[in-house]
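A single chain, nothing else alongside it, follows as C-alpha cells in the form predicted alone.
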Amino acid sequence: MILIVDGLNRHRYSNLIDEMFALRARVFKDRLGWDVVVKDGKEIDEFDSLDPAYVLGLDDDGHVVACVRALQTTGPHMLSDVFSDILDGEPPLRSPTLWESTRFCVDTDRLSGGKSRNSVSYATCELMAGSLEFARESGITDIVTVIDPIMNRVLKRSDCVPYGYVGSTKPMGKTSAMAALLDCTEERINRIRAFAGIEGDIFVDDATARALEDGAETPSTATMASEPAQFAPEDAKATPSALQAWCQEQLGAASSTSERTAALDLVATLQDAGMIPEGTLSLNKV
C-alpha cells in the first residue's frame, strides 16, 4: 500500500519518515556504495529539506518496504545541482509540469523473490503506479528520473519504458548514473498495474492512515489495510448504540467475501475493546 508524505502532513509520520532514511542508507550507501552522507544509520541530503513530496511503500505490518522522492525542477534538484554532469552541458529542464524523481529504492531484505504482494517485484510495481498516479493527480505530467542502469533495466521489465534519456551516462559510485524521462499518463499507469497484477485502489485509506500516525494506538494495520475506506465511523467518539448500528450496516452492506470478512474483523477488534457488547449484533448478511 502507498501512503504520501509531503511538507503537509510530514510532521505526522516522523517514524516512517526515520524508516525511510534508514533504507536509504542500506541501499545507496551499502549496497551501491553512493558517495552520500549517512549519519546515525540514516540518509539525509540537503534537498530533503526543501519540503519534497515522498512516496512509500508500506508492508501489511504499516514498515516502509520502499520509496522514492518527488522535487519540483523550478528550484534546487539534484539533476541540476549534483547531477549536471550528466546533462553534458546543456542546461537543466524546468518545467512546473516536469518533477523530479531520485531516491528509489526497495527493501530486498524484508521482501521476499517472485511476484506475490510482498515480493520485491510487486513492491517495485507499485511503488512506480503510486508515484506516477500520485504525479498525475497532482497536475505532473512527465518525470525526470536520475537512475542506475539496473533500475534502467528494471523499467524495461515492468514494461515502464523511459520514452526518452537526458545527456549521457556518467560514473558514480560502484555503479553510474543516467537521467530518464517518464510520462505520467493513464495508458504507463496501466501497463505497469497489468504487468504486476495491481488492481484496485493501493493509496492507504483515511483509517490506516491515521493508524500509522506516530504515537497512534488503534487496531492492527495489517487488519485495517484489508479493509475498505468505509469501514471507518466519521465520528471517532460514537456512542455504542451508534457504533453496534454502523457495525450492522456494514455487515449488511458487505457484498463480496473478503468484504464480509474485513467487516467481522472490524466487530471482532471493537468487542475485544468493549467498544460494543457481544451478542448484540446479528453476523448474518441481511
Second form
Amino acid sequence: MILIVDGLNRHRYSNLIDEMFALRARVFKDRLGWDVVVKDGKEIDEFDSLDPAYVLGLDDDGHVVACVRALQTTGPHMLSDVFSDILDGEPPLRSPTLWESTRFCVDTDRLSGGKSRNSVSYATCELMAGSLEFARESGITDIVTVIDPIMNRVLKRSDCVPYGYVGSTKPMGKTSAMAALLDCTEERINRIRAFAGIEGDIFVDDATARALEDGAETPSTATMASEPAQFAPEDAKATPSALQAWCQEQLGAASSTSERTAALDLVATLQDAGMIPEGTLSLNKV
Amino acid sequence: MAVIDLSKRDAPANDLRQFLDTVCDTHELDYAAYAGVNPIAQTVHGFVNYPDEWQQLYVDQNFQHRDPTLLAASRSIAPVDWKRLHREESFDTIFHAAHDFGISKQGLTIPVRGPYGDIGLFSVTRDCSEREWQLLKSSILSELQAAAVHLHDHVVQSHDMVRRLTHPALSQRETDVLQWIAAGKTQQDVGDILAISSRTVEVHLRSSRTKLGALTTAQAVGRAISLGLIHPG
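Output the structure of the form predicted in complex with the partner chain; the preceding block shows the form predicted alone.
Shown next: the complete complex, the earlier chain at its head.
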C-alpha cells in the first residue's frame, strides 16, 4: 500500500520517515556506493529540508519497503544542482507540469524474488503506479526520474519503459545514474498495474493512515475481542503468523488486568476458530 | 509582512487582475487569488478578484499571518484541496467570515516554488457539489498549474533586480527544438530529425515556454528570436 507524506502531514509520520531514511542509507550508500551523507544510519540531504513529497510503499506490517521523493522542477531540485553532471552542464528542464523524482529504491533485503505481493517486482510496480497516480491527480503530466541502470532495466521489464532520457548516463559510485522521462498517463499506469496484477485503490485508507501515525492509539483489546468477525478467514492479510504476532503484541502491551483478560479472551476466540494454532503463544509473559 | 495590492497599481498589475478574471471565466471558477512570498524583500505580494469588502476585512484582520491556504499549502508540492486544511486552526475563523461575502470554502491552492526560494500561492474557489468539484478539478488542474507558474514568474520577474540578474537559460536540446519549430516543422518532424520521441519534444517545448515566460509555443518562438537565442524561420 502507498502513503503520501509531505510537509503538511510529515509531523505525524516521523517514524516512517526515519525508516525511509534508513532504507535510503542501505541502498544508496551501502549497495550503490553513491557519494551520500549517512548520519546515525540515515541518509538525509539538503533537499529533504525543502518539504518534498515522499511516496512510501508499505508492506502489510506497515514497514517501509519502497520509497521515492518528488520535487517541482520550477524550484530547486537535484538535476538543477547535484546531478548537473548527468545533463552535461546543460540547464535542466523547467515546467509546471513536470516533477522530478529521486531516491527511488526498494528494500531487497525485506522483499523476496518472484512476483508475489511481497516481492521486489510487486513493490517496485506499486510504488511506480502510486507515484504516477499521485502526480496525475496533481495535474502533473510527466516525471523526470534519476535512476541507476538496474532500476532502468526493472522499468523496461515491468512494461514501463521510459519514453526518453535527458543528458547522458554518468558513473556514480559502484554503478551509474541517468535521467529518464515517464508520462503520467492512464495508459502507462494501467500497463504497470496489469504487469504486476495490482488492482483497486493502492493508497492507504484513512483508518490505516491513522493507525500508522506516531503515537496513534492501538485499538483496545476489549474492542477487538468483541468483534472477532473482522478476522474472517477470507481476510488475506490475517495469516496465522501475523495474527499470532499481533496477539503476542496485545498480550505484551496489556497494562492492566482487564486488558490482559480481554487479550486472553481474544486469543481463546481465535484458537477456537482455528485461526491460530494452540500453544504457540507465550501467555505467561506480562 | 505587508500585503501589496498589485491590482490597485498601474498597467502591468491590472493585467494580472485581468489574468485572474480570465482564468475564472475559462475554467468555470468563482474566484482566484495569488500571493507571492519574496524572501529578499520579506513581503507578500497579493492580488485577488474577491469582493473589495472581503479584501479589506482580510487585511484589517491580518488573516495573511494565519491563513492555512497560504501557510500550510506552501509546504506542499502538489495542489492542496482545502478539504485537507479543515483541521487547521483558523481555517474555520477565516472561512466563516468569508462566507458572508459569498466565498466558498471549497477551493484549492497551487503552490509554486521558484529558483530563488521564492514561493507563489495560487488559489481558486468554486461553490458547487462535491462531485462537480472533483470532475472540474481533474479537468483543469494541469492548466491551472501552468497558469500559477506563469503568474508567479511574471510577478518575480517584475522585480527590476531579478530581471537584470536572470535571463532564460535554454539547454541545447531546447534551443534545437525551438529552432526547428520556428522553421515550420511539426513536433513529429522534430522528433524524427533529432531522433527522440514526440513526447520528449513536447517536454522540451513546455520547458522552453516556461523559461521564456510564454503561454504558447508561438510566443516562445517570438521571444527566443528577440532574445537572439534562435534565428528567425
